[in-house]
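The form predicted alone is given below as one chain in structure tokens.
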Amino acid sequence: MYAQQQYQPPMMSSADSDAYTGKSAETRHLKPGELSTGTTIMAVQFDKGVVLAADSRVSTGAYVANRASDKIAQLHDHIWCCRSGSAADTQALTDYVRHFLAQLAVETGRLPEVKVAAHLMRKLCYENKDNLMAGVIIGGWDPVSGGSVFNIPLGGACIPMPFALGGSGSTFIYGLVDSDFKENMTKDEALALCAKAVSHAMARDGSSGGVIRTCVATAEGNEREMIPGNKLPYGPAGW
């Protein structure tokens, strides 16, 4: 005779547990009901202005809600904003800043400076940091400072930089951009760097994809372009 023992399943490690529940290293920190989002945005100064670039994928967890969105929003004649984080939050923020800049231009009778737009955005992000998920890059040209770039990450800091990266895909390309960036690039060199960097991020980051949209802001005006998915300088189409 022997006592029948109840079967005990083997203990699972945290990695095995995440695989069982379908969670990855990128999503295991999320709260119940919270969804992961992803983006790749960047802006680069060159000798006569600024180039801004972004992918076009809007993701809701593992679901791609929009594969051809426009993440580069115009704030004023020569001032633009790259958006990452919550689409609703960043759209509301850009609407507020666009309104304030238009009002300022009417009252002063001159073009607003890029740093004014950046500090307006910083103020909104910082004072509402507990309720927003927004990381943005402000870039553009003004008669006082020329081309300038400001990075406003989650939390509401405001950092002037010669180039700025943001979004989940940015972690894959910091080394690439550090290596290839140089001061006083031409417009074509800055556009080539943005296209190369964003396409690399799209290839490695599952939350970035679609097409690459670019914007060149100079004293002469703005130039918008789009690079389709089958014409990317790096990625599956070129492998």
Second form
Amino acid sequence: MYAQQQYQPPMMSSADSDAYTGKSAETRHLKPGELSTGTTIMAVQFDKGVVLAADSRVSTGAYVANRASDKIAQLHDHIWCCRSGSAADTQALTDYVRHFLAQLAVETGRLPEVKVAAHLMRKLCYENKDNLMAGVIIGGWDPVSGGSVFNIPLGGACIPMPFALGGSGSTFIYGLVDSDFKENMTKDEALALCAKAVSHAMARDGSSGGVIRTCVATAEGNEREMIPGNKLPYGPAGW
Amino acid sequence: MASSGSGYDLSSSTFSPDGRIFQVEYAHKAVENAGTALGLRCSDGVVLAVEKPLITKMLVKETTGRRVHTVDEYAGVAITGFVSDGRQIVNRAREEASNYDETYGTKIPPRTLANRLSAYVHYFTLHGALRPFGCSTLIAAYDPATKHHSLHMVEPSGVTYEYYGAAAGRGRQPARTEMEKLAINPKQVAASGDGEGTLITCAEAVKQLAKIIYSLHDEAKDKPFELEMSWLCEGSGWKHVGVPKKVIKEATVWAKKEIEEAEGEESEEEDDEMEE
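Just the form predicted alone so far, so send over the form predicted in complex with its partner chain.
The complete assembly is shown below, putting the previous chain first.
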């Protein structure tokens, strides 16, 4: 006869407790001093392309290392990428994907598809998942599929979505964007949704803040804009 | 041959003084004596056809020594020349297609596949330790991204072009002349005022290619052969598949009848001349 195993309540010692560190799941594994884009990022499909938006705060723990950074990186003519996680890792990743897309465009003599950019990014993220801290959203326009958005979260999955949210601030705005999102919005509607959602996240999330940077990618090209911190649709300026 | 004995034909890494590479030219010769391979780009797809000589009557002919191979879902190749050399190219083509899909998550564009294969074939003309391929390759492929289908041919020198109609092997010259008469060039068809609608279809091309291959074959002189055909068209969901046996059989019957009738007319004409 085996002895019946007794139920033991979980120990709450100081050594292995989930003590509050002020860090989110995204930033917990950062090395001391590593720059994090503790972040709010999003991308939204609309009728003619994609809108990408991001806050601008870069932090090391509680210290804001950069309050006006640009977390939206260009991968190709009409393909963009919102970065979250380790700033170093996501910069290196976007550099690689940009390089591979440029090579591919030269070899095939045509514009690369957004899904190819997403596939390359997810391959890098998946194969190096043990060494990376990167959650990115890829969005853009291509002649085959039009506007498309891909979410590539921490483990290296790749999920096509009509809209995607990411970063520590995203948890505060899922309900808002779920209820406000519509298929086939106009560019202005999509931009307004992004500005509203990201400003709400910046108000609640301590590691998101600064300005909102946006990018609209369509067949015609790209439009980059910035909403300063005192002109946000929601936030301290309007309270 | 003028080149032999000069010493300039011993290696593909040596130019002759007048700028030729004899080893590559010999490789071309190897293809020139092999079974005829034809490819036709039609309005609704691409058709490949190869004359496979049957070396003995004991061959299990449908399945052995194939000349037409599927490379990827939407790509196939026909080879002629040294078939074993061709198999190497087929393997490489499959590798390239699969690698591209793995890396980029999309199907390899036909032009890229052709360029990569041609780089591979060309590499074998650069080194003294290697022998060029004694094999020409016809590539039929469809691009799901652009919805275009195309036909390319890679030659032993590593040169590649895109064609409306391509021919390699023994009967290539007369075959080209015959194919030029078919409605395969959209610009010419448009200029003749018939419009895009009258471009040749795959169903028609199967018959015409069968006719060309059978008409180039001299039953008294040449070995018996099997006609191998494949297509990649709207009807096959743009997948590269063998033309159904029944369709090949019908095309063969039609082709033989056409050839017989043409010969009949010819001999009648001869008779007329005799009477005069």
